[in-house]
Structures are given as C-alpha cells and as structure tokens.
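One chain follows as structure tokens, the form predicted on its own.
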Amino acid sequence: MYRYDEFDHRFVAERVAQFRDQAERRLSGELTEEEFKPLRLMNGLYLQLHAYMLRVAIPYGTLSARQMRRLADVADKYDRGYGHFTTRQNIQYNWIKLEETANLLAELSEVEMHAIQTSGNCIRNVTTDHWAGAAADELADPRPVAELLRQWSTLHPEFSFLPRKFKIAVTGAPNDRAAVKVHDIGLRMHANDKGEHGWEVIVGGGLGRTPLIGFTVRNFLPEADLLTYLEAIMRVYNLHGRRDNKYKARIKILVHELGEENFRAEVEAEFNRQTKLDVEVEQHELERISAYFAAPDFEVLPKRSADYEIAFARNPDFAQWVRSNIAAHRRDGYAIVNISLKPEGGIPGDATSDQMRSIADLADRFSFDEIRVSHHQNLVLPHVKQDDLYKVWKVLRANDLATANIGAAGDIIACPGLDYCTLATARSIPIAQTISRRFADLNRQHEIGPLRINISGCINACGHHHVGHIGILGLEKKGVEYYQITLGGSSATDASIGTILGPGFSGDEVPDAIETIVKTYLDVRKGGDETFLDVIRRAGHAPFKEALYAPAQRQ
C-alpha cells in the first residue's frame, strides 16, 4: 500500500501544528465557534449532539495492521473504546474532546493517517472497490489511480472552496462494487479491442435531497488524459455551480439544469482548451505509485485446498460462513474474507478496540498486512489462503465477528442518526437493531437471498437509503418520528433509485412492515433464484402495497 513521501510527512505534520494553534485559540475564547467552524471542518472535526466527532480518512479504504492498531489505541485513549466505520470507507469517533484533538491527530500522523478532506466543500476521500487488487473479475487494481487522485486533489488551489462537497469513486472491475453511478464523479475501467485500459467517466450522480444516477460523459478516456479531463469537469463545476443555495449546489443539479449534452459540450471545450502537459498523467509517476501496490508474494497453490474442504464438510457453521462471507480471489488457493460488522442486534459499522486489534493480528498472520473497509460498513481481509480460512473463522467467531450475513437481510447499512447527528430528524440505530433481531436466523436470511436494507436518519442519506433494495428514511412530523419505505434501489452495476412505497410508519411499526415486505416477496418470487430486486423490477410495487396497506383500508 502507499507509503508517505517526504512531502506527505511534512504536510500532515504542519497541518497538526496549525490545528493545535487553532484549537488553543478556540478554547481560550480568542476564536468564536463560527470563526472556528471552517477550521475544524477542514480537519474532519464536527460538533454533534453530545460531543465532537472526528472523521479519520482511510484513502480508498486500505489499512495496514499497524494503522488498525493505532485506530484501536485512539478508540481507547480518546473515545469510548470503539469506532464507527462509514459508507465512505472512513472511521468516525463520536466522543472527542476538543482539547485532546491535536494530540490525537499527532498520533495518527505517526502511522501516516489524518483527517484532511473528510469534510468541507472540497474533494472528499476517494473511495474504491474494497476487493481491489484481489477480485477475480478485476481488469486492474484501481488504487494507484485513486492515490493519484488523492495527491492531485489535496490542496489544489481550484478545488479548496468548491460550491459543495465533492465525491469520487473508482472501480477497476466490470461488476461495480464502488457505487460509481451515485457519485459526483464515477470512474469505471474498461479495456478496448487492443487490450488497452481506459476509463468510463460518469458525472452527476448522488443521493441526499435529490437522488440521481450519473450519466456517462465519456465512454472510454485514455488513462493519460485522466487528470486533464477531470480538471475540465471541476472547472466547469466551479464556474457554473451555484453558491447561493447549498441545496442546489451539487454537480448533479448543474448537470440537470444544463442538460447532459450541454454539460458534455462545456467539459469537452474546457478539456480541449487546457495545456495537457500541465496536468497530464505522467507514466513514470503512475508507475512510481503503482509500485506501492505491487501484488503480495503469493504462493503457487492448487485451486482447491483439501484442508479447507474437510473443514467445510465437517462444520456446518463454518460452511455457512464460507457461503456468505467468502469471495473468489484472482489467485488459485486464495480467498477474500469479508468480515461482518453487523452481529445480531449490533450497531452497523461499529467495532470495538479489541475487535480492531484482533483483525490487525489476522491481517499480520494471514493477509499480507492488508485490511480493507467497504462502503457497506464492513471490513475485508483481501488475501487469505484457503488453507487458513478455518483458522481465521475461529478467531473471528471468538471476537463476535463471524456473523454469516454479508449481503443478506442482517447486513444493514445505517447512519448514526438522531443518537448522535445534529442534522438527523429520526433515529436509525434502534431501527437497524430491531430489524437485525427480527431476521437473526441465518438460515432464513440465506433462504431470502441477497437483500440490502439501508437506513438514513434524515434526507441527507448518509445511510444510502435511496439505493437499498429496501430503503428506510427517518423523518419528523409534528414532533414524532416516522419512516418512509422505498423499494427497488441498487448501487451496483444496475444502479437505480428506489421509489416510495406509500405512507410512512412509526418506528414501532417498521419491523413488521419489513417482515410483510419480505413475506410478500417470498410468495411472489418465481423459484429460489429470483432475487428481491428481480421481483421488484418484474412485479412492481403493487403486491407489496396490497400486503401493507390494503388490510388497514378494509378495516
């Protein structure tokens, strides 16, 4: 993985020193909260309901064991013994004291971590496929390009004060696991007839108040033109993006107002005006970065492991975990281990300091010192030998990390909601916990099949409810929390925005409503291979509306 160069070390150290001075001036009263706010946000520090929250960047979701141990130490020393992994592959700490924050940031800098570009109207943490460099279907590892984008966007003079926050996602695989179509810019790698790699450039996606699927502005952009072309997009956005209304300031609104063809024409004109030598992707620089992402020293192994197959046959719990949580690796004899942070009744995305340390130990022993964070709020060990899967599973089970529910009903995405967030209008965590308990039976989850349940505590959609197969949005009406349900969303290659099913429900009614929706799906589906999303797209909302609302109307 990438290692800081001399500039990185100096830059992060200087930022810590600057923030230490800013925090001291706030604590002394020299700075008001309004004066301090933009300074703290540039360092990922939010003021929430009960305390400050710090969002720490995990670029393209890649961590070393050493870094994970430091995150565990931070949880113990500066928080309450846990951290919350987010849908942007970051980690948040919810109980931070302002007077301790500079020391915390200094300790993070010792392991090449920081909180820069995790907030504010800038290009945020670049995200990518959590199986990058390991997936069997991948054309190439996208993380070198993600790192190049991190370096390009950090302190870029034109991108420090954008009309609104800006999010970029990158994938090097034909199967989209990075939700590229619902980002401000999504990059998806393709190969042409000559076998050359280039990028499909998708612009104008996003969730929140106005959920939209991005459109393809270029089908195949040569990699050498990538930074030049992205700079053209950013210049068009910076020129035309609205600054008078933050609700209409995202690039998706600009694309909608200009129209796709006019937007494309503006970008192409700006692209052609630029002097490409100024920002062209220099091959030697990309090669330098790529060297940090060289494949581990894999062993030459048979495609199947006898030890693994014996354990699989003898232990039903292990076999169930393998079927749910293990993905195909690009190298024979290896596997990708997905670690669920969604135990029965748990808070989605939370991990204790002890759990972080146990995962760091596993990465050291079995995964070439690599850990990934997924945008589904789970963790990944990307390179594990099949021979070692049973050993890994036993350690995970001992640390309450072996729940076999990846991609199933219990693998719920949820934002912190009204338990922590000042923007929230309803609670997310208790709803997620109750649904998790309702669907705790893993055999039942596997019978149901792939099912994404996403929960947001407000219209900002940090829980990505718009792209959940079942989306739940918490709102407030006359002082009472209620929840809208949407069906048919997806953040995958077939991305779609879910549509509202009907009138909302109270918090107490939501689990029964989800139960009814799932039972209706099982009644309507044609055979065990038809997924929930397949049924929604074939049958529409009618059978679900009938099951949920008609009984009340008949009473």
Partner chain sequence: MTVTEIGKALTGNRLYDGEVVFLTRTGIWSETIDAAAVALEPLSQAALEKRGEAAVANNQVTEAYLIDVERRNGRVRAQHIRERIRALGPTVRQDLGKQSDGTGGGFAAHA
Contents of the next structure:
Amino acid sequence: MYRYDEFDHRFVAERVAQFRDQAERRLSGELTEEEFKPLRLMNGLYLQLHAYMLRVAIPYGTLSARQMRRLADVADKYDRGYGHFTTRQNIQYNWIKLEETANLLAELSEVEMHAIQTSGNCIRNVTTDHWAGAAADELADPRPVAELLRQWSTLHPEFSFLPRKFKIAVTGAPNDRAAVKVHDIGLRMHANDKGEHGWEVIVGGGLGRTPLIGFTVRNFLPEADLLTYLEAIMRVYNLHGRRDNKYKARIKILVHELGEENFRAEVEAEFNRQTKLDVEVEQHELERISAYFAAPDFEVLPKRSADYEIAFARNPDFAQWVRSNIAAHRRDGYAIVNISLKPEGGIPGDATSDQMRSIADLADRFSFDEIRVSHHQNLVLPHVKQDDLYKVWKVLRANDLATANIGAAGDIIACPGLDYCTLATARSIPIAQTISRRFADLNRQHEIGPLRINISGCINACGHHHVGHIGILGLEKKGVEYYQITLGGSSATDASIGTILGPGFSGDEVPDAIETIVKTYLDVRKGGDETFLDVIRRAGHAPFKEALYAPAQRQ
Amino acid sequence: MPLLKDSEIIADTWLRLEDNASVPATGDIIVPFARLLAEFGKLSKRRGRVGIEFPNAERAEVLESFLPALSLVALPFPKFADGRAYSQARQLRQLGFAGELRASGDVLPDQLAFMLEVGFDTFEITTRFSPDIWRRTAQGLSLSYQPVKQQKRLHVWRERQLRGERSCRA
Amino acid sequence: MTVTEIGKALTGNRLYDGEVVFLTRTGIWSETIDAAAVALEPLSQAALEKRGEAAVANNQVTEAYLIDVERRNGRVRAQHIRERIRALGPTVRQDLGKQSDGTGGGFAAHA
Ligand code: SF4
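Give me the form predicted in complex with the partner chain now, not the form predicted on its own.
The complete assembly is shown below, putting the previous chain first.
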C-alpha cells in the first residue's frame, strides 16, 4: 500500500490548516455562505438535510487496518457511530458539525487520509477495480497509476474550477469492475505485442441526467504520455466545456456537441502543443509509487486447502457464502473475500464503528493489512488464505457481515436519498430495504442468479440506477414519491444504459413490481445459465411490460 | 482598484482603454484584444508599453505572433468559479510569454494560490479583504504535486527525485 | 374541536453545526418545528422572510426559507415530505435525529 512521505504529510497538514482558516473566517462572518460553499465543498463538506455531511476520500478504495480503525473512531467521536460507504469508494459521515470539521480532518491526516476534492468542480477521487492486485484476470495492478493520478490531480491549479465535477476510473483487468465506460475519463490497461502496457482512454461516459457510454479517444496510449495526454483532455474541457447550464456542463456533453472526431482532433492538437510534462520526473515518481504496491509476501500454497474443503463440505451456510462471496485470487491457496454491507433489511453501505473495527482486525490478521471498498458499497479483504476462510467467515457472521448475497438480488446499491440528501426527490433506502426483505431467502437469490438492482433518489444517479440490470429512480409528483423502473443497464465490460419500462410506481408497489419482473425472467429464461441481463438482451422489454402493465390495462 | 503583487499593494501604472477611447501618445496602456487586432500597426509604433485584455472565449494560439510585442496580458474571471483563465494563463506561459499576467474580475483570496501557480503575477482586487488575508492565502501551501512551469511552490516529485539521486550517491 | 391553521414557517440550518432550526415568535431559532411561528397572512409571511434574510446576514443560519405548514392542536406539520423528514430525522434511522432526542415534530414523514 502507498504510504505518505514527509511531503505528503506536509501537504495534507497545510491543507487542513488552510481549511481551518477558511472555516474560522466563515464562522466569524468574514466569508459569506456563497463564498464559503465552494471552499467547503472542495474539502468534501456538504450541508445536507439534517446536518453537515463530510465525504472522506478513500483513494482507489484502498484502506489499511489502521485507517479503518480511525474511520471507526471518527464515527464515534464526531458522528453517531456509523458511516456510509458510497458508490465512489468513499465514506460519508452524516452528522458533522462545521466547528469540529478541522479537528476531524487533523485526526484523519494522522493516518494519511483527507477529504480533498471529494466534491466541487474538480477532479474527484480516482476510483478503480476493488480487486486490484488480487484478481486472477488482471494484467497489472492499476493502483500505482491511480496514486500517480491522485497526486497529479490534488489541488491542480489549472483544473480546480472546471465547468463541472470530473471523475476518473482506472482498471488493469479485461473484466471491467471499475465501470470505466461511464466515467468522464476511463482508463483501461492493455498490453501490446512487446508486452508493454499502455492505456485505452475512454472519454465522455457518465450517468446523471444524460446517461452516456464513453467513447475511445485513444486505443493504446504509451504510459509515458499519460499525464500529458490527460492534461490535454482536461484543458480542452476546461476551455470549451459549457458553463451556461450546469446540466450540460459535463465533458460528455462537450463530446456529444463537438462530435467524437472533432473532440479527438482538439485533444490531439492540444497534446501536440503541450510542452511535454517532465516525463523523467514523472516516471521516477511512478517507479517510486510502484514499489509500495509490490505484492505482499504470499506463501507458496497448494491450489486447494484441505481445512477449507472439509469446512465447505460440512457447513452448508459456509458453503453458500463461499459460493457467492469468494472470488478467485491470482495466487494459489488464496481467495478474495467480499464482505456484504447489505444484510437483509439493512441500509446499503452503512457500517457501524464496531463493524469497521472487526473488519480492521480481520485485515490485520488475515489479509496483509488490506481492505478495499467496492463501488457496489461493499468491502473486500483482498488476500485471505483459503485455510483461514472459515475463521474469517465466523467473525464476519458474528458481526452481521456475512450475508451470502454478493452480486445477487439482495446486494442492492442505494444512494442516501431523501432520508439524508438535500437534492433528493424521493427516498431510496426504504425501497432497498423492502426489496431486500422480499428476497431474503438466499437460496432463492442464488436460484435467480446475478442480478444488479440499483436505486437513486434523484436524477443525479449516485445510486447508478441507469447501469442496474434493474434500475429504480425515485421521483416526486406534488410531494408524493414515486419510482421509475429501468431495465437492461450494466456497468461491466459490456456496459449499457437501461431504458425505462413504463409508467412509475408508488413506493409500496415497487417490491411487487420487482417480484413480477423477476418471476417473468425465471419463466422466460432458457435455463439457469441465461442470466437476467442475457434475457433482457435477447427478449427485450416486451415480456416484462406485458407482465407488469397488461393486467392493469385489462381491468 | 487596488493592485496586488507579491502580497503587496502596488501602484497601477497601466491605463485601461475602452473600445473607442483615444490612444494617448505615451504611457502604458491596456486595450481590448479586438483593438489590438484592428490597430496593431498604430499601437506598436507608439512610445509606451502595450497590454491587452484577452477574452476567455478566445484561443491562446491566436495571440502567439503578438506576444513579443505585448508586455501585459490581463485575463478576466467573470466569476471566481469560471476557471478558463487558468488554462489560458498556462497556455500563454507555454507559448513563451514572459510579460506580466494579470488577473481581473472576480479575484478572491482563496483562489490566489491557484492563480500564482499557473503564472499570474498581478491581481486586481477589491478592498473587501484585509492585506493580511491575501498574504496568508498566498502562502498557505508550500508544496505542489503538479509539474507546472511557473512553479512558485516546491514541486514534490522533483524534490523526491533529487533526494533519491542524492541518497543513491551517498 | 380541532382547528387547523394553514400558513408558513421559516426554517434553515444553523451555521456552526448544520442543525435544522425554525424561527419562533420570540425571534429565536428553535430545534423543534412545533415552536415555529406560523404566519397565516402574506404580510406576516413577508415579515418572517425579512427576519430570515437578517439571520443569514448575521450568520446564524446558512439559508432561510419559508415552508408550507399547518398547525393542529398546537403541533406543526410541514406539508412536504422533505420538510417532515427534516423536522424528524431519517425515516430509516428512527433512533437518530430529532425524533430520538425529543425535538421531533408530531407527524410521520409518510402520511
Ligand atoms: S442520487 Fe440524488 S438523492 Fe441520491 S445521493 Fe445523489 S443527489 Fe442525493
């Protein structure tokens, strides 16, 4: 894992002092709210419905046990004993006081954490594959580049007042788990004939009001050109992105309005004009960073562990959890443990301080001190020995963290919605809770197979509803919440945007509607191998529409 | 309007000329970019330095051939959140402009550090904030991660490389 | 007999901690919606708004705005679900917020 050196420490300490000064000037009235708001947002501090909300950056979703413990301590000391892991691999605290925020940030800085650029019209926290460095299918660990990007984008003087927010995702694996096609910039690693790594640069994807899949502006960008090229893209966007309408201000609209060819030409021209950034310095830095991400000291282990197989055979609950929550590791005898933050009827992504501490202890003992946050609002222990899986499972289960539903109907993504969020048009959490109760039977969930249900409480789409196999968007009409259902979205390698099924439903009707959709899928599929998404792509919306709306029309 | 340079208020010796104001025979003047295009011959022959106010919507490249004749370029911030001038400033510096880069418009203390980094030298400010605050915000950060050419702060990556080399030799 | 008065109340979030507050008759900001001054007439509503602007200007609250409310049996109900949630706390964590510390409003968010 990356560790701060004296420069990183000094940088963050100065930033905390700067924020403290800004907050004091606001509290004393020297700054107006209008002036202060962008300053606090650049440090992740929002004002939500009930209090201030602080979004803390978890760069590329990687945490150490010590950092996780500090997140738990912060939850107890400054908040109400819990935190919310988000689809941006960050954590949010919901009950923060402005007057205490600088102290909170100072405590975070002691464990090399901050809230820089978790909001505002700047380059946001860089996200990546939550299995990076562990996945069996990976070309190389994308995190050294993600860390390079973190530093490069941190308080970038040219790109801190962009037309709108800017999100970058990076993946080093052919199976996209970082949703690179629905980010402002997605970077995907490829290898050429000589075995050198380079980057496919995808631009202009995004969700929100105008969901779009990004387009590839460069197929294979040599690693040494990466930052110069990114600066060229950012500059074209900063100069030409629309500033007259915030709903048209994302880079995807610029790409759309210029057209892909013109956009590419602009970027290439700017790239050629750029005095090459100091490539030597940059490569030196990348090498320095890479050393921190060297693989941990894995033991040489047999492919299969006897202890694990015995437990697997004897304990059906454990076996079920293994089948759904364990992923293949690149090293023999190791496994990736996915920790579900989606217990039956729970709040997706929420974890109590005690749960955070128990996960930190597990990471210490069993996962080389590493924890990941996934954009599905779950956590990951990336490097667990198969021998230890049964022990890990028992601890997780004792802490209500072992629900065997990863990737299944109960593993619902939901944004905070109207229970917390000031922009919301409807609640999303209660919808997630009732659906998760409805599908509580894990055997049934596994019978249904891979199913991604995503819920957003407004068109901003923090709950990624457009890329849910089933997407649910909360809206309101005359003060009453209602929900629109989309089908067929995906953020994976075969990314697609879901389309609206038909008229919306009241909150009470949503679980029945989802039930009907799932039943229809089970009826229509040609066997257990044909997934929900496969069926939608084969049969379209028609059978689902018929099942959902026809009975009502016939009446 | 006070003019800030190196955290001190200085006298502004430049005269801003509007669209049709007549050009004085001597003295330093700032004209709109459109006038530079229309009257370049006349302006470059007079005694006294010439500067321009360059609109955010123009491309920096179009200035390239004029830059040797210009001593000042003022870039406006219509609102502090409108950050086009940051890119324009860096572009002008990359094109080799060595004269004075001036920030005008909605210039606030908390943006000062960014402006300094991309190459601005002078700032047209209001009297709303005390000189002390401008000094503090200019000096709040001593480090920068970006390899920006005009760097006022220490560039972290370069420092690391230098130290790495030193420790290799040792 | 229950009398229902329909009018507007002034609300905002307190600057130093973000707490949801309502302006009372005596001009202080209360954490409970039931203490809110309910203005029934356009004139008194405009007067409330004025006091809100003053409170923003002197940095008590970050923003102040009128909400539609009704008063029944001395308790105040916000008309919009968003404001009812603000007056209570999250519907999914009834152990937190105003609803748990005795300053919550008297009307459920949904209903
Ligand atoms: S999608 Fe809307 S309601 Fe949900 S967190 Fe984002 S802004 Fe808030």
